[in-house]
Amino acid sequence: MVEIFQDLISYGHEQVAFFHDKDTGLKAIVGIHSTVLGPALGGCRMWNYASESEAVRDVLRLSRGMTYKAAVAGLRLGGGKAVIIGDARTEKSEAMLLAFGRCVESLGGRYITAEDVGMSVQDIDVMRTQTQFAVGGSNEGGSGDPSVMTAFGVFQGMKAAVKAAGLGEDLNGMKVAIQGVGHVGYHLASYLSAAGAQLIVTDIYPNQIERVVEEFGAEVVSADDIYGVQCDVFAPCALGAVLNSRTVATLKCKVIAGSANNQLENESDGFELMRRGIVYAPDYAINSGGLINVAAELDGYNKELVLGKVSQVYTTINNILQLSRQENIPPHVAADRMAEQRLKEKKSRGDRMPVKA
């Protein structure tokens, strides 16, 4: 327990809640990082873990990088996450999704839920039923799948990304490489081959890889030769940690943008690619498009204004390329400050956002 609670005072939280139901196996913990800013939003996560103290860590983590996703995109949120430990293919239960909706209920809508690895737009339907703090349904007033809109995102950011570069605006004829093809990546290699992108693509699965050769062309190499393929941009669309000692050293990219969580496996790795010359668009800040579109229920739906909201992405990415060269400081550093800035002018004015009841 001193461990854990080293952690929170480690990462700052305000709260983590342990969820234990007998009757269908549910094991769950959310992180609430921060409500200064708003509620606690951020998906639930269905794993197997290797460890108790695992689950725990990645809740922390998870549920920090939220608030700061929140911060940078403008929203009036805070950050939470939720894992429940277990294999979703086999573990995976009606009731069990009915009991942890009713745990979240009882948090007092301190956390909203969403969907995360591992968990279905469907299983947010039934969650739905015990709780109103659940977002990124498909029944009513649900905003469905996030990943189209967190593929926009991307888009928007890399855009500008290259501009920052020196490559230009316009990503015709560009090389893309992209690191995982699933939900995410198959819209954002939709988007980037209307725009006439030359794509490469990998993928640990087969039929995601010939789903993308035969709509848009894309050259595809093996998972470990992604890393060193001659290209414009590097788009990691897959696992965390991909940019490390070991990877950044083969890199022949001008810029990294992709919508992978926790990209940099140490902050030193941001370092490496800024001394690099290779320009990177911070994880949390360039694939908030899905946490902007699940965000738009809490005030009633409308696709038209969200998709003008996940357009902004460009602007932040922009803004925080801007402050990385002036202050001559890492991207992922500028985007950290940026939040920060955020959350100590809301925490100075002594007020926070109220919680919907």
The other form holds:
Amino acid sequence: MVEIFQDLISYGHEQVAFFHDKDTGLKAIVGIHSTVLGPALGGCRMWNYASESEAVRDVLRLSRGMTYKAAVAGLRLGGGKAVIIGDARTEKSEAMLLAFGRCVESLGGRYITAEDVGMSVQDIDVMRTQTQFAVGGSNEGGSGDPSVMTAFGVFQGMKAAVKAAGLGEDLNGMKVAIQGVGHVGYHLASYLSAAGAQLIVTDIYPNQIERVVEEFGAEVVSADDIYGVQCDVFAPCALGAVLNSRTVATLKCKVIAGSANNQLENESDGFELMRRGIVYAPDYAINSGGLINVAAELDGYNKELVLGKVSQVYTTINNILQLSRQENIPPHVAADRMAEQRLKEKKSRGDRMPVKA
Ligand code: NAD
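Take the protein just shown as the form predicted alone and give its structure as the form predicted in complex with nicotinamide-adenine-dinucleotide.
Every chain and every other molecule in the complex is listed next, the one we just looked at coming first.
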């Protein structure tokens, strides 16, 4: 017997919807963790999961993460995510995307989909022919590539973290080590270079490195050496779980502020950073610029307004780090507390309306 409710209870989900389309082979799961603050927005990931339970666990984990991210960013959105089981390179078809669009539409606006791993802007365009509840397409009024806004948010959050670490607020002359100079890392390097920071970078692709060396005069280190670099700020912009029992001990930075998701391998790594006096800007709070950007489509996209909202990441990180100091708790715990407090306040006001189209 499948014990799905136990998982829903432990993650705190409102709803998990399973969809199957016989004609296209679509197998999709939509996780709606919370609609307390608004419709559950989150990307759709297509991945060749080893098992169905792995797919369920991923959608539960990712959709809960979106609730916290939206809450801490001050958005009127809940947390949701979708996964499609299959290899995006060989099994994705237009018919399947159309079928998925119809699934999303059938949820009546409780879930709003967007791009994630294995999905493209063009795929969102296809879905949008079947549902009004998809954002991040190439349509007029679309929000475009989110990585510029994500980088802008990280840049703002980094300033707040640097200040909290007692290094002043000016990034001019600051040494910043960036791990991964892909979409976000490149734009972050650009903002930092303009602010007068000295850049040390690594990537596994030489062409990515060449760009930032040529354009911003960055110094290069090997992928393994980035952790031990003598610097003020370490900016993880590549992979998750990079802050772990092997790396934290080798860090020589005073601040960690980067875009990567799920940077802490374990909760204990956040406590160890605090013990070592390294100021950590929690990942889902500092990298919320992309979500703020795509969510802006729902109110009619306006780039100037979005820039203003994303610059608020400074205040968000500042508030989190203040709470962390006051309560003597690591920043990642403080961020969770702030998100939970916002959800609690909204619930206690008793003004919740059912989220629907
Ligand atoms: P990307 O794939 O464009 O860039 C990642 C870069 O990291 C690539 O250049 C890759 O070669 C490099 N890389 C991979 N493994 C590496 C390693 N071991 N050492 C050094 N470099 C390595 O991805 P992105 O869109 O720039 O996103 C970067 C991170 O930020 C991801 O964790 C992503 O989940 C997160 N994020 C991105 C956005 C966004 O708007 N794109 C929003 C929120 C969070």
